[in-house]
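The chain below stands alone, shown as structure tokens; this is the form predicted alone.
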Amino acid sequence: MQTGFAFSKLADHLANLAELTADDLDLLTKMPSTIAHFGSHQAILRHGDASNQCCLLLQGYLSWQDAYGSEGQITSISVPGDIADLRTLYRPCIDGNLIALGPAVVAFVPHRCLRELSIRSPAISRALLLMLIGDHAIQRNWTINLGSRDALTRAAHLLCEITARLQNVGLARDFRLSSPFTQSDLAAACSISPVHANRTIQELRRCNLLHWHGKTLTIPDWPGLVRLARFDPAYLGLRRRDQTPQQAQSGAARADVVPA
């Protein structure tokens, strides 16, 4: 794939869901879009909007947030390579607020272009469908996370999920990543108070499962975080992922480490 290809993370994501050929990838390079930059906590889409385009995240993080709650409950987080509002291909009305978590760069792709792309490439059509199914699976897992896990496990599971999804598109390979949220954002995603979120982060630090310095997160003990979270990445529906040295060393001995 050519260096600087704007949709490289999307291509990585789709290729981890379905088998894509060089011709399929070439179609992606020609996909028209409008690039936009957003500041931290700036709204990209608002509840009730009608959409005729999809929002592909190129850099940064996005979150869907409750449009009615005063606490800004975060209901999902998008990472680079995600199409945050893919469901609008079939239901164009926006049913939440899409907010940038920190500075973000997005590409707006017209619905008609994605539909034409799906007609020209059955493989891409299948990958987009699997991406949409994956979004629903992630949402179901978030419901489980909030409904049946304590605060420490919720936070650990969220960190595991974000890391695995970043690794899926070639990021966070050394378990070092730009923070997808502030402590207040973490509280909103885990449905706990900011004070409780701070205590949870301190406990993860005390257990040497998380280092949080400024805008950078580092996971020094990935197998330990996976065990705490009881994280099984099967729900992400990934076809393949390259294995890191730490995972390869731990995977043979532990079934609860993220598999390749």
Contents of the next structure:
Number of protein chains: 2
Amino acid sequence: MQTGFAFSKLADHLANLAELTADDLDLLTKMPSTIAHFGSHQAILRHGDASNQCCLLLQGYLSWQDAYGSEGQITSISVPGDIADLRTLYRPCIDGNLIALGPAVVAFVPHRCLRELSIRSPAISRALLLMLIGDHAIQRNWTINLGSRDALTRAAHLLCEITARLQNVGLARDFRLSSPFTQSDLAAACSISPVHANRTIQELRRCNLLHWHGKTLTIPDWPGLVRLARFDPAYLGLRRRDQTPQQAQSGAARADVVPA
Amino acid sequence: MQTGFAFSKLADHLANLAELTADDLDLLTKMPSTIAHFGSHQAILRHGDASNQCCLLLQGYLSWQDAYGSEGQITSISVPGDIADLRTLYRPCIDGNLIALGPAVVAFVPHRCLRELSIRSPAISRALLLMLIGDHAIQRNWTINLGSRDALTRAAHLLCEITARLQNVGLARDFRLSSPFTQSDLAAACSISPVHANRTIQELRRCNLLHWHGKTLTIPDWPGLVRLARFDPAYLGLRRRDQTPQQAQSGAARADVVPA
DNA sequence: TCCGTGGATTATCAAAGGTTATTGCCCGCC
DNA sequence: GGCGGGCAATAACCTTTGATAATCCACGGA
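The block above covers the form predicted alone; next, return the form predicted together with the DNA.
To see the whole picture, the full complex is given below, headed by that same chain.
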């Protein structure tokens, strides 16, 4: 594992959703794409655009925001290995703005190529569908986060989620992660005001649950943070690498129900 | 339209997502199912269950709640014609509790039958996928609702959404809808306390935006409610049937076919 | 008919968080 | 080497909403 090619994080992510063969990985490697770099808070897609390609995140973080400009609410965050706008593969309209959180490197892949890939590899087709469903589960969890937690546990839960998702693609192994976010970004993701985000972060620091200096963030007490946030990673639907394969997911999702 | 068979609302819903032929409708009609009735606040599915069938809502409302018991937060609501647990067709684990809001009639259809249906009708297969994506868009919108609106506009937006979704399957044509909800249900869906839900409803009544007596709810001033909630139905991804095209929404929703 | 129960309503009090403004720091830029 | 901009930290004040509790009302059962 841990190959060095551009899509290695995507391959990790997909492999966590379905069994991929060497052939599948080979198909992935050969997928044509255009690499692009974006600066912090730069827009990648705008509300109302039409799309004929997907945006795979290679490095950094992306966010969907409902309003373009300085202070729109963040409705989801992508980490490397994610396909931020996978849903456009099936419904090509864009509602929301896709904004880079910190510097980001993305690969654009035409929808056509992904569809071909789906046809040639049932495993990848299935993994893409499960990725879509996983995104949905994450979204539902954000609803719960905003609806039932206060600022402190909300921020804690968000940190847990991002850490778990990074670990799923081999990042943040030592609970140390790159954090080009501003406090206002965190505020926008937790739907709190920037000054209250500041209060909240300080509280987390005071409890020794968070070190955030410069562009690096470390979590000194992971079990403590998990306990505070009542974080249960089950909703992510991931088989964690380097862990005992506890559940062999059943084979219910079959590629043949997905229109090409 | 408005056929009387059990799945007519589902057919309406699917037909709004993809072009269905007479054959497709015929396949739907013949789909085997088990009808079941549930009482208010009765659980249909529980967190942790495994599932080998889908739950189509025929009459009433269902809700997903994250905690079972009296006061769990509601993370989504189903209206007639919805498949409340469609995602289990692809990932058969259940996270959350499916609870009836008021008396409800549902039809259970084995996953196997839906998969067969998908194989025999590409249009239905595609419609199911789009339904899944539509659910995702609705969920994203709930995130926005909780994150960026206060109690009053939040409740208003929820009412708009439910009304629009009902109209999509031929209900609530005159902005009069059955509402077996309690105020606490509304509170759980808006993530506010029951007493504040009461304050909010009274405010809506005072503004003449809502009549809610007994089990019937009417909206005397739809444009006013839409304005207050800043409701834009585009995210529902629906072609509205039988309605004056008052707003020429952005090109995403095509209105080129309007069945009689 | 009387009573019990669940939901709606109202009042009071307290907490969580929003708003605005000011200050200071760091860093890149001229 | 001074300047300006973005970001973090802090303070003062205010609004919204939550919690608790008491009352009231409608309805259905014994």
